[in-house]
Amino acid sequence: MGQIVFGALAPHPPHLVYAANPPQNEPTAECGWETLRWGYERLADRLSTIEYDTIVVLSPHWQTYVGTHFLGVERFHSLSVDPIFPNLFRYRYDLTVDVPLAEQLCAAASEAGLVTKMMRNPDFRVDYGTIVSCHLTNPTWDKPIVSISSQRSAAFYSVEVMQEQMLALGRATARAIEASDRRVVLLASESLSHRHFVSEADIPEDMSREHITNHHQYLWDMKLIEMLRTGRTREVVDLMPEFTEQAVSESDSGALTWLISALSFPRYTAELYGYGTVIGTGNAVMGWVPREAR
């Protein structure tokens, strides 16, 4: 019987990879965004104490407009260039996909009434949200992944429609994992508040220029983090439409709602590894450990 052994809110600013100077990324930095990078190090240390087989990630930057898609090719390797920050993120990735688990997730979502599709194009370029979250969570890339697209019902309909879709996808994800033999880590790859600066500093890693875009966003971030830390996840989902609008949040991707649903609305404490800003956006690195809660 498979199980979800860990769930994480794992934001994907490419600046964090840039500042860490891994060998896969061409640009190099002096430093930068240490609070968040150290938070990710704490998350990676936490994961090192947990046995798992596969990472499943839902990314806002793999956007599909007809249903939810799942990576369905065993290996991808290419160059990922951030379209907004090509000066910071030019990353050569080489990753493996747990195709059998992806197919089980796709089938379970389809059985739940969702529109789904397996992505079988071997030349598909994996989105940078998936790459950044997986790299920062597991820099050795020694585990296969499954990447799930963000179907953009919030753009065509409303956040409320997106919520219903993601709640159903989360339940289907949990059922498929339980029916498998996999121990799985789930990653919701998204920021909280997401209003960006409109210009970049001459030195991108100059932290004297880094802060939240406005206090209004900061208050929303702190409210949501406190609710997650105290196990009020049903309230978080209820509040999500207003939070998404007021904080211009990446929660419009459905990633956090999907994670909460797959974890069956955890009422136990979420571990907070770090909070910080990147080009004005608010980012929290947080984790849930179902086994320890039980």
Given for the second form:
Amino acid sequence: MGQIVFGALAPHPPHLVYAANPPQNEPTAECGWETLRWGYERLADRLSTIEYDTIVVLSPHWQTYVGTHFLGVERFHSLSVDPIFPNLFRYRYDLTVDVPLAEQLCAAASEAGLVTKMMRNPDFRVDYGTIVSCHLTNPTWDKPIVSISSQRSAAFYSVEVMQEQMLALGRATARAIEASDRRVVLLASESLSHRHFVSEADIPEDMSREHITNHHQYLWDMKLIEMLRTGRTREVVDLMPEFTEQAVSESDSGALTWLISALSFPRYTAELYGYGTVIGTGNAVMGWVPREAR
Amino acid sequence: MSDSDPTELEAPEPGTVYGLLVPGLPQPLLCPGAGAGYQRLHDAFAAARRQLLAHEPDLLLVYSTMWPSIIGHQIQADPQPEWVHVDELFHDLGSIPYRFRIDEGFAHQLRDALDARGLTARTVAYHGFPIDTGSVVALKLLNPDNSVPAVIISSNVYSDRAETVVVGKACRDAILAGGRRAAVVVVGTLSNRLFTDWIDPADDRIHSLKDDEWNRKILEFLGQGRLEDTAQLSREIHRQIRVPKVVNFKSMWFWSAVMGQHNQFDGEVFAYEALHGTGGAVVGLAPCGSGVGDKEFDEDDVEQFHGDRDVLA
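Please show me the structure of the same protein in the form predicted in complex with its partner chain, now that we have looked at it in the form predicted on its own.
Next comes the full complex, this chain leading.
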């Protein structure tokens, strides 16, 4: 019987890969965003104590307005250039996809009444949100992944409609994993508050320029983190419409709602590995180890 | 009596010699035969291309609402970008190999012109940069042989009217300063509500009667050459028929600003069809000396961008 062995809030600012200077990324940096990068290192350390087979990630940067899509090709290797920050992220990736699990997830979501589609085009370029979150969680890329698109129902309808769909997708995800033989890590690839600065320092990693865009967003970030740390996940979902609107949050992607649902609304403490801002946005790296997986 | 060489042809006037609005979804390029409407749009691109070339442009300036940016505006400056593109939503329709001819020099002039008006802008010239589906579709269908060099400019997700109008004016500055004859191609839909389930392309239609009525009103204006009048309606159009993915419906602000902010155009609607529920139209505007006079506009005119005023969006 399969199992979710770990879940994480794993934001995807490309700046974090840029600052870490991995060989896959062409641009190089002196430093930058250490509190978040060290947070990801703590997450990776934690994950090194847990045995798992596959990483499943939901990314806001694979945006699908018709249904939820799942990567369905065994291997992708290409160049990912960030459309917003191409000066920072030009990353050569080579990844494998757990296609059987992707198909099971897709089928379960479809059975739950969601519109779905498998992505079978071998020329498809994997989105940078998926790549950044997976790289920072597992820099060796020695595990296959499943990438799930973000169905943009928050824009098309409302955060409430988005949440209904993501709650259903989360339940379907849990059911499909349980029915499989996989030990799975789930990643919600998103920031918390998400209002960017619209200019960039000449030296992008100049940390004297880095701070939250405004105090209001910091307050929201701290409120969400505190609720997640104390197991108040149902309250987080209840509060999500206000949070999404007022903090201009990337939770409009549905990733966090999906994760909370797949983890069955954890009431246990989320581990906080790090918090930091990236070009004004608020980012927390947090993890949940389900009791049955401990 | 002139003593110039009578055989010497008069240099064509620089400026914005033609304008086009085209949709950016990939169906007219990848599967025109899947639906009669897709085929009509495909054919309309071809007709628009003929009109465009008849105005002898030496530059295609593409403003794509499907290329979002955050750090100001980005301008494509890779002289020959080459890739095999796949749309993130309609990936099952197939892959789009492309190689474009970009006017690198003008891209830099454009960046300088934006900078001079207080805007943040930068050029991008990186192998593998993900050119958006809308720009790819427009350039493949309007300029398949790359006979006219192009430049592509992004649409900032946070920019509202003031910034967008100034971007348009800066583009006009660069066109005039460079003595260029530019055709301006705006990539975007009218109503943008897609069906959220899969449909048979043969059954495609505009998502709602309300969307359809607004689309037809916009096309009535544009068909009369009333570009600035349409631009003045942008906020209302956004409220009525736009899924609010960005702060506002800004393509008409850009288009009018770069074309000179008036209504003196010969408008031609080549086609109007549904694309998975959205309103896809191919519309051409040729500057002319007459046309519908300017109305009493409600919106302010802006010359210089004075930066982000920390208004939450």
